[in-house]
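Form predicted on its own, single chain, as structure tokens, below.
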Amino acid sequence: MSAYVLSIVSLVGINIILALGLHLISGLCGQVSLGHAAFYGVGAYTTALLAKAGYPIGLTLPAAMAAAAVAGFVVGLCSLRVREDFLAIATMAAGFIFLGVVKQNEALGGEIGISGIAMPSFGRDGFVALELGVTVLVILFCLHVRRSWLGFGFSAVADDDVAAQMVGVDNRAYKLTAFCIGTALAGLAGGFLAYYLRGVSPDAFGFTASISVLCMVVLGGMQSIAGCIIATTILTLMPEVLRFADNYKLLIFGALLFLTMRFLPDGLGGLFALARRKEAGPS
């Protein structure tokens, strides 16, 4: 497999982990987040600092997840009293705060970022194999969560948090748990990205990155893990496929999202649900 193909496959895996983290927060638990890239960045910068200090990938990635989860807990705790549009603005503010801290902190490289991160000792091929293996584990984990008591609690909060509270569901605990798990996955994706790029810079974690990952989840269907994976793969590969139309990539991207929202309001996951209903036949 060529280095170019390995690079694209690696990026797809990173984006799938990132998108599934947001899927748990916004799709499954119903908490709108417009600052997911901030936790992506926390994981990336944590990994970059530790890798530069000589720590192995077996320690840098768990540390990236832990740092992002702590950041997610703090943001989630501060956002418990706000909902819907106000929650979106609160999480967006967290993204701006992260960028402000990073850009003004010389220890984090300021505007330039951190470069010169060494690839793990097992090389690029081993790194891609590790990343894809972890991506599969993350997918299986999300499927398990969706079918578990935790997933049912998330769904209850998303459907009607007031009604869920009345029947004994602890909304605060479930919302914070969703934020912690989702942001930990974002941190994991950020850790892989730091090794993938061999460096980090603030530009990779701006508001545009948060909107991009939200588009992946929305295009795939807020309630569909399979749709999220397929949409993430499509949107990651799209810039490569559309290299011949470089000047029109944003136009095509926007048109695709517009048409999806117009004709597939439930995203690609809605197509899967429709296909299953047709196979089942009339009840």
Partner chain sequence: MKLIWELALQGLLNGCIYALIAVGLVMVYGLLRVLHIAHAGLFTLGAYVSLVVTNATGSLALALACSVITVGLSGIAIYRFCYEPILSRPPYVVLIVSIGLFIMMEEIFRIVFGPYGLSYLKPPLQERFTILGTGITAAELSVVLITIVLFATLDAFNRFTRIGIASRATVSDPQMASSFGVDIRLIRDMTFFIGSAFAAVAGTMVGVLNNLVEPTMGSVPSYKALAIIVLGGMGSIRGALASALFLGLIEAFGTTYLGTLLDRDAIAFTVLLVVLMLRPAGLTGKKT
Contents of the next structure:
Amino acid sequence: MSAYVLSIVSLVGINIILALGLHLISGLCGQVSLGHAAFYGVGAYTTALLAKAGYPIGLTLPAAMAAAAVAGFVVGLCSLRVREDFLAIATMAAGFIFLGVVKQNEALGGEIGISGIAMPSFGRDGFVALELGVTVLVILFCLHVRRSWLGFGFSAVADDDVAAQMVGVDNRAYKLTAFCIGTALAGLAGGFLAYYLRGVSPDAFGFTASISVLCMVVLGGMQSIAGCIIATTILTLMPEVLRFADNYKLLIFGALLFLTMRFLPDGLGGLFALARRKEAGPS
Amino acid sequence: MKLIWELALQGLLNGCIYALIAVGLVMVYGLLRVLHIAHAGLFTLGAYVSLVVTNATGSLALALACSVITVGLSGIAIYRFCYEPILSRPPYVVLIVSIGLFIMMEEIFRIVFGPYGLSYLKPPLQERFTILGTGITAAELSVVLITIVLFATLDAFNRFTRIGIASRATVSDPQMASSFGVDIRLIRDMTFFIGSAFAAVAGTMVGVLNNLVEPTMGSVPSYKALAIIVLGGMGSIRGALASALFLGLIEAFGTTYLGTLLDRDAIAFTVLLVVLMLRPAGLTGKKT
Amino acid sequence: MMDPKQPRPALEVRDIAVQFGGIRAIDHVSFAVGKGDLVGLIGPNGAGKTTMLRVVSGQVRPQVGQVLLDGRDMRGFRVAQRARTGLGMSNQIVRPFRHLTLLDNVALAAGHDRTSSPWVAIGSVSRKRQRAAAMELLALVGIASVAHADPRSQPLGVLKRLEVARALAMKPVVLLLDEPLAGLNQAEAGKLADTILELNASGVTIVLIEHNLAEAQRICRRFLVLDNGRKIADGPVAAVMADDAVITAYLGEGWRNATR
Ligand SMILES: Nc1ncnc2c1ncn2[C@@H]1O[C@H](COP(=O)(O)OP(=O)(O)OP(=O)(O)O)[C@@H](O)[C@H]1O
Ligand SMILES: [Mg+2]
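Can you give me the structure for the form predicted together with the partner chain, which would complement the form predicted on its own we have just seen?
Expanding to the full complex; the earlier chain stays at the top.
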């Protein structure tokens, strides 16, 4: 495979991990977050700092996940105090605060960020293989969560968190769990991104990035893991495919979001469900 | 002392602009529970219409009128074609539609008017006054006066006219209002018109203040205004005015005294988070 | 048998007061429900019955007062914890999980040992046993035929019974039912009332809020009457139904003296 293809493929993998993290929080557990990119950033910066300090990838990635999960836990605690729309705004606030802290902090490279991260010792191909392997594991993990009683509980909390409590589901514990797992995945994706780009800079983790991830999840249909993966792949490849129409790239992106949600509010997942029903025969 | 006055003035100005932008979002949110991000695109549209008309005719007043009408009608069109058909969907669906629309609007402005922004040929309202020892331009003074007049009018409208009262009733209980014969669709159209008109005024004034109208000028208001409606307790117009001014002042003083720790957005959102933790329903919101 | 000295009530509320803005929804009400009792909590619209149930279940925090479940003060217990200590509840305004089938609505409750904590929950997948249990409960309340349906497509009568089945799946010691018979036709209501009576006979303590006084009189042993947030009567069904204050609350002033 050419270097170009490899690089695109690994970016798709990173975005899938990132989007599945948000899928757990917003899709399965129903807590819409507008600040997911901040946790992506926490993971990336943690990895960048540790990698620069000479620690191996076997340590930096778990540390990235842990750091992001701790941040996610704190934001999750805040989320317990506020209602739905407030939650979206509170997570957005968390994203801006992260960005503000990073940009003003010289130890984190300020506006410029951190560069010069070395590829792991096993080289670029090995890195891509590792990353894709982990992506597959993350997909399997998310499928398991959905099938398990944890996913069952999440769907109850997403639907009606008082009724969930009436059947003994402790909505707070479940929301916090969703936040921790989802943000840990974002941290993992951020860790991979730091190696992929050989550096980090604050712009990659701003509000726009949070919105793009949310778009991947919503476009995928909120409930559907397959939809989420496909939507992520499409949205990641789109800038490459639309290279010829560079001036209209963002316009097309906006139109895609607008038209899909306006005319297909259940997203790709809804489309699959429709197809399945058609297949099953008219009734 | 001089610095404090200047900061206060700066904060007040920003607060007024925030308030003019946020009021539309607040009204829409109160009525439909929709986070109407594309509102920031209408703000930019308002700035462009005013600039183009002023440069063509030389009259800012005429331009403002054109801007208010164009943007107000665009607001209604957005409601009718983009939101109304999907109102029964979960809120995030409408949110993404709105974001998509906002991105499209920004891109269209960039493609039509160019990426670098436009300026007034003859910048209006540049006369300078001195009040309380602080220099102030006519443009800055107009922002404050316009905000006061518009908010007072809106408040009176909501309290003393039938349609205003009906619209408040629609906010608190649409079904009840509709069974008393209130035309819900008319109320919604009107809400979008008024809210968007306010955004047009805000856009025009920002364009005049900076003598620059850029395709991306709506991106900061797009998220900052959300913070304001949360601070104000979601759906309360007076709360929005109060929290817009509060935020404007906090940002002005915060960037000066805390600028080395956090940037402007982070200061605003830290305050937002602290307020939310202490009062989960917003500054002026009732506890539920 | 029972402790002869002082049998501890299954549920006791002491001096509960709830205020919503200017409305005093509950005005210092106390009562106790003995183990194995079947009490009808009745009263006209707006009396505060649902609010009382929401206080007991932990959805509304009273300004003053205590709720004791089997002698244990429930202060600081959230709804989920109360549900796990044996408090089953069905809502007047139905709130099914809309994205789950009727069967899974009940199966989720039946698996409350699986969902006790996220750690336990992530470790188990099979829903077979809980679905079987849920199916039995749906059959018990008479809606097994629509087990695989989407709750959004079902009429109120079915969803009301779904509420009851879901509450039962929690294996409650004390069961709070808020107008379970509303929306059911006469035959269905009679059958569900019989089921409630059987449950009570099997040892579940039940507090039944009902406007269907005919069925409530038939199955309850005791009535507790609220009016305007106050307790106006408490005692055996026949005595309460003959009580002047109760008649006035339901039928209005002057019923006694009016000519036939
Ligand atoms: N969340 C609330 N906020 C404000 N007022 C409330 C709230 N819940 C109940 N009330 C008021 O408290 C009073 C008691 O209401 P409640 O629902 O407990 O009555 P109820 O006895 O269950 O009536 P019904 O038989 O109609 O169900 C009513 O006046 C009601 O309007
Ligand atoms: Mg009631």
